[in-house]
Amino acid sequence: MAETRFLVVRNDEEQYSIWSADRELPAGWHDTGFAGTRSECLAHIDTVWTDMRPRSVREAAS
């Protein structure tokens, strides 16, 4: 049986997430350009998702 294979996703306030590759993206969320297991994919994102924070609030605080 073959792994399922994800993309990271990320919304327009920068908050990343997983998604099946399988499966049609939701309305507002864009591919990162980053597939792999489930595994993979949540290593990346800790890796590049270092301020949790959405976009608007870390911007309304600069």
Second form
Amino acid sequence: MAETRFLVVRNDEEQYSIWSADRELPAGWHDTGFAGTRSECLAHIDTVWTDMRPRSVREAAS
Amino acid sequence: MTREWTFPASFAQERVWLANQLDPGSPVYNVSNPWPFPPELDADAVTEVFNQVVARHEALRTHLRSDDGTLVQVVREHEPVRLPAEDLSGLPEAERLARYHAIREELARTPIPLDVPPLWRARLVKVNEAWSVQFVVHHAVFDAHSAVLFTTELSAFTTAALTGAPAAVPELPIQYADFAAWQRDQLAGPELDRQLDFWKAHLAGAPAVTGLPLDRPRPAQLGFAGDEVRFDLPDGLLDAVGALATASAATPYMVLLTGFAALLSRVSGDDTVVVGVSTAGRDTAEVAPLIGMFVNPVALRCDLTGDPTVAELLGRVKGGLLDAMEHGQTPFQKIVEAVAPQRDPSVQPIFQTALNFIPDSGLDPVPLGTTKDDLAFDVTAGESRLVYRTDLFDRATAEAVVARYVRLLAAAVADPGRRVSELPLLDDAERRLVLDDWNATGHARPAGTVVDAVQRQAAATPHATALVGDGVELTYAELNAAANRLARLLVARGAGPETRVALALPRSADLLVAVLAVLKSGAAYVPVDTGYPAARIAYLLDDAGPALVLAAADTAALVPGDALVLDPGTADDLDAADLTDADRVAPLRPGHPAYVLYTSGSTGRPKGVVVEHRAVAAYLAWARDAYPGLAGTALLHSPVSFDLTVTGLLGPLTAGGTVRLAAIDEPAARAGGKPAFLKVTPSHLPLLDDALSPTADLVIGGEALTGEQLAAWRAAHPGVAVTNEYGPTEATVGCVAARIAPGQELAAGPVPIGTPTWNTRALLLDAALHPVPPGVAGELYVAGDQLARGYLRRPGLTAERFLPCPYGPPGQRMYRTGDLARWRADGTLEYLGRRDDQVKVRGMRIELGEVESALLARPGVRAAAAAVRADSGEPALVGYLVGDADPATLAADLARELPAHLVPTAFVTLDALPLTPNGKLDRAALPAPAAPAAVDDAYVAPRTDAEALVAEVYADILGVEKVGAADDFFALGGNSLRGMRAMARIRAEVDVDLPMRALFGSPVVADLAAQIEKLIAAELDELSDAEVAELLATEEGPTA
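Can you switch from the form predicted on its own and show the form predicted in complex with its partner chain instead?
Following is the full complex, with the preceding chain placed first.
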């Protein structure tokens, strides 16, 4: 049985998460283009989500 | 004298007889089969027709008898009977029908003893112009196909009576007893072994008990009490079922089963379900025309792993059913003995749910109020029904099961390409209820940071006491000023928004000042529990990467040398005014972190949960409203590193209350009168003496709570509200809470965790993230204002636990708690434990909370815990108790109340339960029970006459040399048949009416002996004084 495929997704606050590829993505979330197994997706997020401040907090500070 | 002949009973008769022994007074095996005659036949003619059918079938002249523990069927020669006849046609219409129904119900509900011929009751009733026979027969000699034969033959003999022609009935080449003998011959030796091997493989690893959510815990012993919900399938659904069957080269029954398996899996969360299926048991032509009991149940294991589509599941069900049918003649009781030799009288072995498809025959006309299974569907082309066990389910639940089955089946046959996880379980109204109505938590609250809230309070009540303890007492003005001065120093040392300041401080006034100062500087505080081992402190400081570490003189050695050590007067020369953004390195916003708390997951290293001001302020706003006691004195006793503590720390300081600093066992905790507010874990409850008990609010969090734990405290403090607060650190202190008002009734068992806090939503979802219906266990997800930002510098872990929320505003996240819960019908949540803590012993799911509740309810138990341990290899349930209860008595008491699998097999008495520094039960510190004594040492010689008798009978029947008072019949290799023999022997020896179920309930020699003694005593009680005197006189002989 094939392992479930996940997408790396992101919301407008630029917070990352993962979502099963065969489920409809909830509103307000966007596919970042990276897909893979759960652990591949989480490992990818570990490399790209370097600033965990929500975008609104980050922008208010700059 | 009527002649009679004795033959071996068939396996099916034996099975029904054994099951019937569990409650011989129940009509559960009565089958009703009324039949109308044409008006041309009078009562005599009708009786003659009936007698002709009885004459043809030995089964209708058969009863069962236990001959020295061997079950035999006794066939009597035919003697025509007169049927009682009652002519109602002269009565007024209303009376007539009432009498008719009364007769039917009386017949249907009167038990038929298996050892008294005949095993049926028949009466003739004339309602209008014609007679009908009201026929009720025991299942031991009759089955569904028999019902068809019976009416066909009545019809044939009726036609013969009307026309004078011979009746068109087939020759009967053999009789039922011949079949029974043939079957005994066939199903023996290697052939039986081969069949049993199939069943062992078929059922290996299948759940021993369905995971269906129950409305009530299983009683220690099941009875047959049941009820039924009748319903009609929607028009066209059976046609659609048939069409899918045809298209899939399957039968309609397989499609109905597929829907049922899907329902069971969705509702229980099990990905393997076992369903009882009846086989006709008439595999040869000779038995086809015979009335008799041929049916044999088989267990169909349905595999739902990998979330199959409906079509895939149908294929699996078809394959499984064909395999199972091929082995359908294996006597079910042999399968039980081979697969589930451990008796648990609280659970029907192998399967607890069943589905029958009887398209053409109608249902029994009279509901018997009995059931054999926990849940069983009888689907027909007309009226269908769900029979359910009333010990376990409420009617409303059974009705919901029916509605869900119909909805799910309709969706499945409409689109067999859908995955089982995508089939609709809820209707629109239920969906709205669980997603919206029970989450209508919208509430306006002040915006801003925690700092705003504290400073607003300080400005409002500057002279009120904010802090007592540690030898000091500070007003709000003083506390605020001290915090402001220290905050300026922290800012100067680099603290500010998005930085962290670690606090390695003991519980002290300085700690409180430091918490506020860090918040005011804009940084997040990171509490470091100074009681932790050095390695853990080093890990935490390394992981948190604080801009600054604060320590006290006596804790400085625990932290790096560049820590800021707080001395009296450290920041005395700085400005005491509130800081503004201009005083900070960057402006402070509600989106900035307020604290980082470290939590230990079940796996991996502790991780820092980053909680923003926004979330803390949201929780505090709700808490101020929920807990009036926060405006009084709150005892702060738990470590600041524990998020439960936030309520008693920041709560009072934003509500005008006073924080009293003291450990729960210090005199200072009791100085100055009772607190108004106290928050504890359930493990603390036994420690709460009167001086410590709050006057307004007792809040309990951190662990699951039961009514038993609370009962004593509430009885002693009737005027205090108790709130059960649930919340992971990731959703800020408490996100779901249940307030139990003073005087409010509180049932035993789990206390609900209640409803979501302001602007928080609680979602109970299944593995496919669909909402689960009320009553069904789901994983709890939390969304809303109180969600943490995530885990400090762990983006992957954060992404894994904070998921896109499909049920909220666009872009919202939901936190996956890992906890299981279910909605009660009143819209409150009930906590069911950790998802990964689901423990099983011998395939039975163990609810530790249920065991702990039962322990606590016993006298002499002050505190209790239960754990599953594998110290000796096999997992075993261990009970821990504090108190003077005797473990042996306790075990016996529990065995009467709880299903056998929930009774601990070992007990450990402790002085106190081990607690973690946070006050939670420290499960890892529970000691292993003493190793069980070796078998020889466990031998307890029988101590009473009754024990000696039982031990001797066991030894004889089981061929065991030495049987002691503590030995268990089934553990020694006993089975139902041998049990039957044992009971017959005992009954013969002591002449008491010892029911078969006594052995299942008390298989241990000493327990069964006690039952026997009790029965003898009861029989003595029933005698009148005169009779007793007479008895004694006879025994003792004349003395005068």
